[in-house]
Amino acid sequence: MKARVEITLKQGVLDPQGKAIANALEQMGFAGVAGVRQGKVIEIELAETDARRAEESVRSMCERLLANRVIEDYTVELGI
């Protein structure tokens, strides 16, 4: 079974990559880019096929290592 997992910087967190984008996208021309927020995209192969189990496993992942819960949240994604 595979997950994805999406880890974004929480509302209120400076989000200094983004400003930088944005900022990149005015100078190339691109008018009207109110904000830009990155985040990034993690896919796992899990081996399990109870998708309550593997989307507990995934989700202990990402309490543990994947996220940084202080100021960041996260989604969980199964079967893609």
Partner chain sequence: MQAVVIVFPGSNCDRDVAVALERAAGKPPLMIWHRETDLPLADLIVLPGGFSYGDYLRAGAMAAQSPVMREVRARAGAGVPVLGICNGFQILTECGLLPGALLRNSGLAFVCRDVWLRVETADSVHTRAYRPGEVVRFPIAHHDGNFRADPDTVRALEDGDRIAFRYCNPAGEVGGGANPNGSVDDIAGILNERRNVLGLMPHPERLADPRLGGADGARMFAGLVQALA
Given for the second form:
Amino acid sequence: MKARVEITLKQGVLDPQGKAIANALEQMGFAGVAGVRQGKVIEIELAETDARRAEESVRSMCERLLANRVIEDYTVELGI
Amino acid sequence: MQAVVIVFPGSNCDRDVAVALERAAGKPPLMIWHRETDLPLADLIVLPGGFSYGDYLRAGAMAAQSPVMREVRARAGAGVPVLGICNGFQILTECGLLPGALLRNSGLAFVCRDVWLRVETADSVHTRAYRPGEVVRFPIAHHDGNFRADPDTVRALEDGDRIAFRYCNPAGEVGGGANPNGSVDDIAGILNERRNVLGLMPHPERLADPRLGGADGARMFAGLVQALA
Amino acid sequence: MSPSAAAARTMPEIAREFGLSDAEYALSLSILGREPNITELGLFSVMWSEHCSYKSSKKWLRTLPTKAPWVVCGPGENAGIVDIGGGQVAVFKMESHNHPSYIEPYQGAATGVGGILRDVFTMGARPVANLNALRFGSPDHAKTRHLVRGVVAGVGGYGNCVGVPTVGGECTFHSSNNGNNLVNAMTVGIADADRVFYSRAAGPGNPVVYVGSKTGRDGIHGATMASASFGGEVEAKRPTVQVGDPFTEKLLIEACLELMATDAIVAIQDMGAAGLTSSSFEMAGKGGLGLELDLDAVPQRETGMSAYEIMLSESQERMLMVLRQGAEDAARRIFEKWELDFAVVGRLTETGRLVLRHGGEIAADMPIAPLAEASPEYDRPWRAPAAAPMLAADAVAEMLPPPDALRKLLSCPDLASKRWVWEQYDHMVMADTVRRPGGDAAVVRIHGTDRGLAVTTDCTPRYCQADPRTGAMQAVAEVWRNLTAVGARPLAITDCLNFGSPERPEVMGQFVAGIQGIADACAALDMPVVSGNVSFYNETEGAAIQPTPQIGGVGLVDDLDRTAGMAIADGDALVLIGTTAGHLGASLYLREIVGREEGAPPPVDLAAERMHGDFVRRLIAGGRVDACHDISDGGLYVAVAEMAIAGGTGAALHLESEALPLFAVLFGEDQGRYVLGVPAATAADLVAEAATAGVPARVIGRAGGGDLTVNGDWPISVQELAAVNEAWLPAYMSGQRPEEDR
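Form predicted in complex with its partner chain structure, per the form predicted on its own context:
Time for the whole complex; same chain goes first.
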């Protein structure tokens, strides 16, 4: 089973890279860009076939390593 | 004083801090590979600068999960002084020994240069050799030194006299252009509640030898040796 | 291109696509005695590419002086080696990564740094300093800002992570680099003299071991890419760019040095251009042996790779070693500790043939020695470049009052402070950087001693364009002068020869003249060439770069208490060493202020150069100099302004008694000159001493106050000088035009 983890900075945490991208888009003439947040995507191949157990395991990975819960949020999608 | 320096894959200031420690203590620290689960008895544990695991994922994130860190946390909990410099500071926040997090510099680029720091507290084994309010010069060299914490945490650091260093200009004034990375409240280094764990982005070991243009950093190591001998 | 895509065409056609000439293809037939298969053809094409074979240049490279009593190993190995005393040697080389850096600036520059680091630690040396030379197109060109940002970030991203300080370099701009930027990277390492490792394989039966990263499909045919000029289709070449992994490189350095402390290694070679192909040919070839490789044992990152792809991959951070029989297990433990791949992939044989096995079949079987011996060598037609005519000072109009010209020069792209660049490089890691970037040469302490290595890279391409021979001579002389200016004894150089297409006689003529200039200067200054690299085909649609024979030099500082920097101190007398003739041809003043690029470059008098430099070095060694700076781009006025900025103090120049026009005295770029800051009370004696030694010297002013003045006039504050000098590059880089950034 495949899991896809999306990690983003928490709302309220300054994202200088997102800000730079927003500025760049604006200068390129893309009007109406209200905000940009940059994050990362991590794809994980799991041997686990049970969706509930897989999700539990990936959430634990996120809590313990993949995301820094001081500044980051994450979402987990399974079976893509 | 017996110090240990933890070496992670990708550490690259381990030798530099070992040289500074040896100059101060008269004997070399023990270099401990991150896979060790036992730590020898030590008066001081140092997490050196560098790029542990290439700074991949997040600076310090994977090193914080190294086998040796369980023991480092236990020792810190028992009151053993811990010093985390640059990547070491990042590892300390990632493993929860210090609050907050270190984000990409506000200028987005790696920055290597001397900075001026105002000593905010002399009340720790790490900073006891300095006078509060004193201005010292240490180099920085980092890409992710932008200290962030929620307002309550920052207030708690402030109220607890746990901000060790702030970026300032040569006259000791904080704010304005003196902050090289966008850190909240110009924070360059912080202590834990028990005051035995210090993390800072600047490198005291890089100006700990007059030959290299300054020795403000040497006093941190001398102070530690005096306190812990 | 992949072999399967090639299947529909005939072998001679494919050979041409691979970059082999018809004559070279015929030669491959006679060496094999049959038609090569696609894998073998690939091996021929990369081994005989310009990048690997030096076929256009080797006739000329042989004429360079390469020997001196302190030279331990000259060209032909991974890097050159010189004795630095104390049982230690310095190991260094410079190499180009021009084409990859233009296509993908961050990764191109990063892998350039990675490659040159490997050349040095392969020989058993711990890298202690990185330098570079970056030549970009005109600041107005649409791609320049994007290239500067990417290259600088790439150089830093790699060097910073690996933990080797980047302590020096050059960064200039010229329209001739619009389509071909230059990224030359140099590494200097230090090894114990009795712990140096070479690439010559020995001992049939000994295991051949692969260590480092896994092999993927990246960079296939990078070596042939570096051997062709750009047409319009640069974008299509993108897939051949390799990605660097500095974290793995750092582990590889530590693992290799740990293994090198044992007796396990017989020979070692990094996998650079042409990857496993050139490393196996070189090691076996130098040892006169054969090599059998089991390609199935090569650690692979992707599935289904063909023998051709495995052999030609330029995946980074990989090494090939020959071990003593029985040392495999101890070696494996070290590499596993450092979490690196380790695989025995073959054995040395006595057959003199390279035999590749893959999937139960023989994928290639070819003789090694004939391939190297028959490696083409061209005596390409060349045409001696026409010498640019001398330009008399009175043929140059004084366009601006000198202080305004000074302001303009200090802020022009070539002279503007490069702090924005070198603050992105960790230049202090290893805690031995005694003199940081921004001076004439950087100085790094030899760890654990009171001695140091001085390092610099220099070249003035506009001089080389005007007169390739004098320009190349000047590049060597400037290296020698910069090393001298910090008090070092120059030891040896590495060269990185960047030129256009050698297939054009006028470019080949520039190359030949350049080699002659380097050879003359090296011989006169007793500073041989110990390593180097040639980069041809730096041209786009027929427009070549200015010839750029970049020189990297290493010198020895015997006592770190006796070095000099540029910073003058209040009260110093300023002493000018050398002869001022007001030479403005090919000068920065002429280009930036007058808007002309013409005239002969300043003549280089090597005998005078040596005499002046030896005198200056003796003064520094005697502790008699507060500050020293060589005079180069922009001339005397710029040199003194830089010394004032560095010292944070003004200076009063007195040039009332000059016979020449004052602006020519101020901005002329006559060679062999230094400005010294010395205690005022000693100046008269020093000038008299110089006269006795036959060295022209005179007091030209005094440091102090807050302004730089000339003949009591034209005050400019030091703050303004610094501000003007620092402003341009950050302002230029912040003027972001993001559409270029993709």
